[in-house]
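The chain below stands alone and is given in structure tokens; this is the form predicted alone.
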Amino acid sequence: MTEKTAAKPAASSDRPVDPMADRPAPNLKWMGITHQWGTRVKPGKHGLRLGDLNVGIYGEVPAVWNDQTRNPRGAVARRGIPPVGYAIRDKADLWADSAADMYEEAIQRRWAPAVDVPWASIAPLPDAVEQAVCQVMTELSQYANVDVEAVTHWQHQMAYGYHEVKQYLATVSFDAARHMEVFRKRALCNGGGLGLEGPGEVNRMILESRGGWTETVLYLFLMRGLFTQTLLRYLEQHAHNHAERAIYTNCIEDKARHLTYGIDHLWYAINHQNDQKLIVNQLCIIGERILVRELKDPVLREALAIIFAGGIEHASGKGIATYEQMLGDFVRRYLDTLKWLGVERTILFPPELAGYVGKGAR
């Protein structure tokens, strides 16, 4: 009888395992690599705001951002990082001194249509009035959708060194998404529904702006944005309930921030780039003609006239008169803003709109 081979003893499960056995030793060569050690930022009376971080080298915003990676401003660049290829690297092509403050205001004044609008205050309206409100909401929702698309199209093309602008524009996208939401909700919550699609000529002009972000700013924030804000102010005066009033009030505040950035950027661009004033003037000529063509479409005009008159009966009288007054307010504010920027448009402005200047509220 042959002897059985003795089995090898099993490994003891009680043997301690060294957790660092297969791990590399600490390198720590990254420690101490900084352009400015010892920098301390201090909160002010409103807390630690975005603009408070701009101390020392972290507040140095170059005229041209040569780094083609996503290296944060003030960080030490790592060699060998593939370039991203930003299209907008000149400060004058996107900058506005107010961007950091507008970012802070935007996040502090955010509102939620689901809970901050008293939807229960909406009562049935005459069919003609409800249809008019729904038509205006439809077109305003289209405007907001274009805001989102235009801003996001350009935002990722902006160099990382101008983070204040990129962060502020993120809030603009969110504002616009909220506007699209709230206008759509108002159209659907009172038995009406979405109306007829708007002409879209100005929308197309904004989305197809190829001359750079400054051109888009002119059309999106100054021309269309100022028109929308003026329209919202008149709608607020003719609100039918607390819900509509809350919608218009909050949207007006959001639009004011957008307009502030837009004007500040145009001012910076005009004052830091040769011939930019002449370029803006020519772009205004192009944009105004397209705006005039779109305003000739009767749908928005008649819907607003019905709202302003409280019905169809007086729409062709009181309603149209109020509409023309609204256009006058818009044209005057638009021309005054351009004049402040140093762009004189009084003589060349299309006569179809220039005639409304004297009809605005004083």
Contents of the next structure:
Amino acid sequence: MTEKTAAKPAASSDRPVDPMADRPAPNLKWMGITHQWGTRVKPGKHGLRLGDLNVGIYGEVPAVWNDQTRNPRGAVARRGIPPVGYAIRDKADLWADSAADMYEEAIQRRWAPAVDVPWASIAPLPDAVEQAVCQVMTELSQYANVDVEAVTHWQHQMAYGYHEVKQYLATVSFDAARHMEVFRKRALCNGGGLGLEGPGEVNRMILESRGGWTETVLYLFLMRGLFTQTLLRYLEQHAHNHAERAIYTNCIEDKARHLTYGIDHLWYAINHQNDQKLIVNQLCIIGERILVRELKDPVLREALAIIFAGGIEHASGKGIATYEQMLGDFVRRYLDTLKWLGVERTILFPPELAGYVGKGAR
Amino acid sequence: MSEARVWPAEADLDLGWMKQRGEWGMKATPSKQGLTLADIQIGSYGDPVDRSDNQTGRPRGAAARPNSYRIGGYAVVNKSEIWLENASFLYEEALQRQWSSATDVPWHTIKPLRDDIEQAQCQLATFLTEVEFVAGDVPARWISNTTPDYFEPRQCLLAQVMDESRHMDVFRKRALANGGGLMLTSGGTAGVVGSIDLARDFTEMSSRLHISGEGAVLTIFRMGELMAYNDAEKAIYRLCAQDEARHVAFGVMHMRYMHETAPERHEEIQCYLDEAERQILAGSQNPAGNQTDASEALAILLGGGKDKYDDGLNKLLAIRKRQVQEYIKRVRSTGFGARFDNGRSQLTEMLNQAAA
Ligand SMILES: [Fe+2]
Ligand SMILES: [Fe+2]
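Mind sharing the form predicted together with the partner chain? What's above is the form predicted alone.
Once more the chain from above appears, this time first in line as the rest of the complex follows.
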């Protein structure tokens, strides 16, 4: 086994090099330099997966990764390399055991809005319903934009030693790109257009959660992600055509992976860092209040109510009642998930959210 | 349960939002390739402004709320800084041509190789694992700094981050699949002035990343047949080349747009190209560049063994020449080609000498 070797200049000659003709003799000093040779990972039933590579030293994922170069995990580093500057270097700040599997799953389940949605199945809807759909698409597209911006803000700050997470997040932001796109496409294809931008309370909270990736994960994947996934499920139940159904089904699947990573990471963070559980609880108190403020905005509520009721006529009755059931589903899942993580949301849980717990409970 | 539900009493609805909306009456229709991004460039939705004041992250064309928070903090707000004409096409193509390194590479075709060849393969794979995600880290950062009004280029960059993630892993997989392992890191992607990482202007970054850096790698991947020892390696290079071709096209098309729309920046861009050209040959991020561990490994692979290093070097010099020729062609197509005729670039002279 060889230790770190000193950096060498790219070319070792005093005279100017003619890059098109020079034929320097090889020095081959790199030959034989490895921490572990003889690795032979075989493909399994699902091919050669990222997680399969975690054998021997290649699978040793240290709690702290101080190397700030792009030295791949398990390769022999050079000494004296100026740092690239990775801010997130603690495993507990980003890790989830499921990242490698989620990465491969995301690739296997890829879809393309252009061709995997039966656009021809979309037929004209009553004006109010079309406008309500377009309004919801506008806000969902903006949510997806926040997913894109939040993930890409953090991804490049993550140390190379945790490549599984960096790679997994590439699938998340790519999923979000597709969501942004598919909601926009739906809004522009059936006689409508985009509606009014969202109120932005929760968007702001996610984008301003800069205390660490874990905080962003809580707001982006658990709070907003779970909310969006619940909303998509209700939209799927009220889809007007095969195209909408395909859109929502695909997005729900993508969101399920995001949620898996999110929950998995929060579990890891809470179980590997002192006080993290208390911090999560505190962040929940802050976040829930912001969510309550956002839910007071009538736009999304009324647009969903129109969709759920099939028009304006019954929107305030059946529509709002269905909307409240949806929020009930969301709040229960939110609380259950936190409970599973060991975070009991009892202190300062907003009565506005608590009021939904009994709505639509089965 | 078929009992009729009793709904709560009708609440008052506001519905004021129904009067606030973007342009209405849009009926985008699918084309031969489905409903593509190009198909939804209709009405005002297809026409991004030259300078964006959207700091709230609203979807382009949606009605603005006057009380929205300015949460975007976007740095790229001028169209010429990031735009290109065919972004929609490149993005849709990226979506359609995604592949899986787990299942689309015939890993079972890899059989034990001579030790010097396996070592060379592993050294090259180590290098590529190291450098591939430069093109993931850096575009990611620019995406979050770019207004969503220019979402089409952003979508391409998001696809690129995904592609690079796969490249990073396919070479790690190769290094660990055939009795070898990872070898010595190059350190060539360090954070030094003039590196892809540190550029503070998008076009400066793109000239280094897309045009010179990935352009050089594309040439190598396209000649993958010459250095592959089995169908798995051939598939890896072929699939990666497909992706890289899109990334390079992004850079070329963006630089062309910049050339056409921002004449005041021409001289500045020429300076970036001066730097880019020095870096192509320096080899810190080009395995066919001047002598490095990666270029030695490449020469062994091209020649067919350590004992045929000279043959390999001949092929490597041919690849290097081709890299330069292709680079010149690309830069000419952006409109910045005068540098090859007026003596500013050394590359034409080098090619002429090599030919003589
Ligand atoms: Fe790549
Ligand atoms: Fe690339």
